[in-house]
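Only one chain is given next, in structure tokens, and it is the form predicted alone.
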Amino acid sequence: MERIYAWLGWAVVGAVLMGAGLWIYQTWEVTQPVPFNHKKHVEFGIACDACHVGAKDSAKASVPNISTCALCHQPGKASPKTPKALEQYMQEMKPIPWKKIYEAPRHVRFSHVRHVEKGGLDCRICHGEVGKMERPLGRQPVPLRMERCMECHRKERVTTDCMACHR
């Protein structure tokens, strides 16, 4: 009887610790190198896949380089319109570091071409309103949570089987 005690009082120091974790993970913010505004390049047209290359035609997409910055920032040539800090990194020819914001556990397996282009979905399902912030994003907006995905999928009458998005 001991050790069933002794167990179930483990786990449920497992369980508050994990429950700990979870809100640590979904609350805490993160200060990114450049203060990107999407808001304003959503106002000027620029498409979510013209900066986040991948976004549609690939598994992953990727987050802005200085190279893609420089599609429309003119480097060397400052205005009041590009940020000092990515004026910076342009400059130096260094790329911008980024914090990851949105990561899939290992075991799973996402492919953006398989929800944006095969499945039609809009970025703003999974990734919430980004397009109206004025601020880069420290955390994400929305929780990648397995019932969250498994909602989707019946919604959607996508398969549901666990070996289609897990390893």
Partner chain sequence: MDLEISRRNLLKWAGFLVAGFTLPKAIKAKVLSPQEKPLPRLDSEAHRPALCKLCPALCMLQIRVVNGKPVGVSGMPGHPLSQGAHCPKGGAILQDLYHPDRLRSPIRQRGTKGSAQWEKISWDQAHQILLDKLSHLLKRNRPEALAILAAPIRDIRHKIQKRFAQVFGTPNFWEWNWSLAEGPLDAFRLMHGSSEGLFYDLQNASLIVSFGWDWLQSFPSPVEAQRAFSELRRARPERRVRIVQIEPRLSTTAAKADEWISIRPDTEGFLALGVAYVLMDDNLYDKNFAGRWTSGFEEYRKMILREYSPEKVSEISGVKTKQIVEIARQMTSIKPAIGITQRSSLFTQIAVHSLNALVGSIGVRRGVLSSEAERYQLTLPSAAIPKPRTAPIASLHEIPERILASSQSPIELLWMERVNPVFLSPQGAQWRKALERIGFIVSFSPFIDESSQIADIILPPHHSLEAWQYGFSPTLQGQGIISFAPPVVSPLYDTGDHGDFILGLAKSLGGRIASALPWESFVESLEKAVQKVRAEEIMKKGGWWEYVGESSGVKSTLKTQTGKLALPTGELKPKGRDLPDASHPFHLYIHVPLAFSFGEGAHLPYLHSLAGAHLGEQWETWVEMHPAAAEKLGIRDGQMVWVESPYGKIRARARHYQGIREDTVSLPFGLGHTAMGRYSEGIGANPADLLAGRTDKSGQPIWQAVRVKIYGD
The other form holds:
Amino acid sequence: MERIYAWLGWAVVGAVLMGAGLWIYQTWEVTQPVPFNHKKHVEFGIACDACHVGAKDSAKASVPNISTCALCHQPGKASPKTPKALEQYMQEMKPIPWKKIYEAPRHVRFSHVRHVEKGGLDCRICHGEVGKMERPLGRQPVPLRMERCMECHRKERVTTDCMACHR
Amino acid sequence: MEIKDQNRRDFLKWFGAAVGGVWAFTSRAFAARGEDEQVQARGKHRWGMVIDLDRCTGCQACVVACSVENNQMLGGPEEAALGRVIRWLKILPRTEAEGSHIRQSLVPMPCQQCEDPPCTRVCPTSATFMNPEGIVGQVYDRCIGCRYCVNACPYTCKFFNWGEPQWPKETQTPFNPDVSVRYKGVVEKCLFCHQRLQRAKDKAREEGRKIEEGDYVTACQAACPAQAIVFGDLNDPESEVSRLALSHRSFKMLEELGTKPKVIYLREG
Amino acid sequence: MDLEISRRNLLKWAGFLVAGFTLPKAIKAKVLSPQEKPLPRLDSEAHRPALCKLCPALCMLQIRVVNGKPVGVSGMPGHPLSQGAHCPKGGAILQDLYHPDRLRSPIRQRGTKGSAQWEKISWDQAHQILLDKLSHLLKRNRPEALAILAAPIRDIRHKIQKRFAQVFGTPNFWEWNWSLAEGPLDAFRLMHGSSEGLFYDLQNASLIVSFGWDWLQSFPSPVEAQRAFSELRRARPERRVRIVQIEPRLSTTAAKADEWISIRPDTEGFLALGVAYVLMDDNLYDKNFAGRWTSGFEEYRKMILREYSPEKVSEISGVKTKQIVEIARQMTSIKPAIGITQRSSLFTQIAVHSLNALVGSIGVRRGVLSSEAERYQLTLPSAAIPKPRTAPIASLHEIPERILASSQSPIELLWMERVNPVFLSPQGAQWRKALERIGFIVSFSPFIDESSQIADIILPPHHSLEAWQYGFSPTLQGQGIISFAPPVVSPLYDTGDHGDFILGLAKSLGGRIASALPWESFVESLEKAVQKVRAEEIMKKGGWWEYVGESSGVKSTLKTQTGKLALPTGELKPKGRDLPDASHPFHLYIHVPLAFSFGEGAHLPYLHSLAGAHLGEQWETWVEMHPAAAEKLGIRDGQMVWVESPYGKIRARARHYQGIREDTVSLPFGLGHTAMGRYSEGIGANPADLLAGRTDKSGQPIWQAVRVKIYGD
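Now that the form predicted alone has been shown, please provide the structure of the form predicted in complex with its partner chain.
Expanding to the full complex; the earlier chain stays at the top.
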């Protein structure tokens, strides 16, 4: 009997640990150095690829840095309001150490231009409702998985040749 | 007996249901796969290569061009001693001597891109496969390094990475960004410069036209100073490869094995 | 719904309005109208022209540059030399650029010569050191104690160096040459009066009989040779070329030829004269040509008929009498035929070239032609150049002997530009000793090579992809090609341009020297040269143009005083030869794989894989032996053996090869460096160590006349 209790006890502890692990894994977010508000910028009417240069016309899309921010934000000026963290980076002329959330694995040949311009895909299909987020990205709103790629490729009847994406 | 019988019937019923369920499930998976193949069957091109041995001078510019294009290992005396220097395209020497009469042929050997490849059949993970346009591909991230395909290939055109390749920092700078750098434990092979096909397709699409002869050129063909290598679409009867493939000089390596190579050689003379 | 949308629209438009008032114009352009794509694409790809300077052929390449980094190589489409293709070496040019052991700054020897204790110095320091040395020589009125040994690259930098030597007042300016990759220039010079512009019309030939020249692998312009072969084979369906290769070894050319005739090393000249005997004995020769265009023919005829009967030649060369007659028949029935050979002994060169006179293949298509293209090379603006007070101390290959013979070296300051005689010459050991006796040596070299090891300072030049390049190359069609390429990348390290460096020295020396070399930089002098021919536009973008310089007719090939082709019979006297004996039973035949053409290339890893493809050999030195000969000695295939001559011994892997004579063994040249970076140092052995280090009458070192023995441990 006692042995069974012991087993049960361990099982409960294991389940709790696993659950906690899963919870952490699913909700883990990194903190970005600047509290960027996508929503505000989108509402202001700025297109995604105005800052994420290359998202439409290049294989890689970029994550903007202080030089792009400086097009509108000027430290000390009232409008538009510049967050403190950004102001500091701009004054020190240091690039913001963004933590990259979306990065295609090394063995994948991914091209934005193919998907966005030629395929006509909306950014939200892979990146989720980023435009409605008030905090910077801490995790992938839509996880990048080969499964998802394949699902869409099958649905849209585009190539499923492995070598079209794997290099 | 009756009870037993009943049990047996139950057992058969449940067993049948289970088998049926598994079958239904797997067949769905197969159906999905079949769909893939349907999509794949749309590939209109069949890429092939003709190597004219009468033009070939054995200079091996193709070997170097292939190595540069595909980030191939540098090699070294240790690897060479073990026969582990990887070159996707290499010269296969054949010396035939009869008394004092000697003939030597130097045959450039890329992957023969079989239409019925022995290597893809033995791959347990589908890491090597034939793509819709007839190119025998290799996905390194799927490869588990079992080396079945290396043994299956009658042309010895599949290569296993026995060690982590050595790349001094400086030599990494000129890596071709379109091609990954292989690591220890995976098999690699000639992919007909597949990355160039992707580029050619992108370019053609950008210009709003179909891919044409001369858009997709492999590195070895581009480098060859003797113009001995011709590459193109075997499905297009007008293409240079199709024309040359019909030459009376044409032959395929180890044709009797039934692998149906898409690399076609033209005899000397 | 509607309300909400219009409200959102209202907000948006209000935002735009505010933005319109507050944002400066430039920002508006960038943020509000992204469709204008103001920023460049992230993965920019470009194909930039480049000039390959890995060998003197100077083909034009196209470098694929992604995000500012060169990542790929292809030949320049349309360029007369490369025509979109490249040779194996050109393909490996990025490995040369990104070689991990390239020198990163000027260095100075701290200890004694050759002690390998280097310390970094700046370019200014290097300038000062050299300036002191040069002014010292001028002060002592010993300008001829300066010597310059330059690479054989037709470049403006080369001309700057030459002019510097001239105005400094030294006659000791040499251009390096490597006879294993050259045509029979000495025979051309002696027989035609000048070797300039003479070339074999290989691409149109009907019959090519090569007397010992593995021309597919060691032609001075590799890409052209491969293309010529290919076109000969298939471009003209109506007429198939016949290629006969006479060589001790089944080389790549022999394998690709229609017929391979195996011959004892260094007897090709005898065979040629045996063929000449048959031609004259059977009255098959071109009497018209012999009578009208040659001088000394009777003497020549008498000598041949007296000394070189096929029977005698057969005995010397090991070629059957029947085969000698057969070659003669072919050379008269397939017209015009050319007999080609490389820059081997003067005897062989003249013997082979005299055959061309006998079959009347001089000055005709598919034979030997001449081109005027050479004179279209760009030149520096003229300046007052004084006459040298003395003659050069010696010819190039006699320098070491000359220095070692005198108690004090006549050269006090030696300037070497990308040359490595210690490794490349059969007289390597003598070169080393001679260099050690020279007071001060400056070497312009991207690597610490065997010769630079003895230098006092090494100045690393820019790589050819890092600086402006100009080159002149004659082609197999008799054209002259002038090519330009701007830098592809900015210099990776603290390297310099040797053109600029010399101009800087000239400026500091002042006086006559400064006024003859008045430019601020090499590029300025190039611009001046280009202005003369009005091609600034081509230069700016990189590109080329060509001069058609071919002239036909026998007369144009002849620059002798008599206007006739000289037949220097005196050089054709039968000569004694050392024959294999019991102590050294094999002839040694040295061959040069294309990967190591001009003896260079072993520092590039990709080239190692090509060297011995016919035997699956790479990254080591192998010695080819006939299986029968090897079995007699009990040497297995793949066994390590010693190859020993009276002058030295090296270690190599014995490989059984049916494509070699039983009385001969063959070693590849190019491996066996003792310096020059991790990919070449200590790999393989240098067959030059086995040679006697003597020079032929032609002034070129002797490569193929040594006997060896082979034994296991």
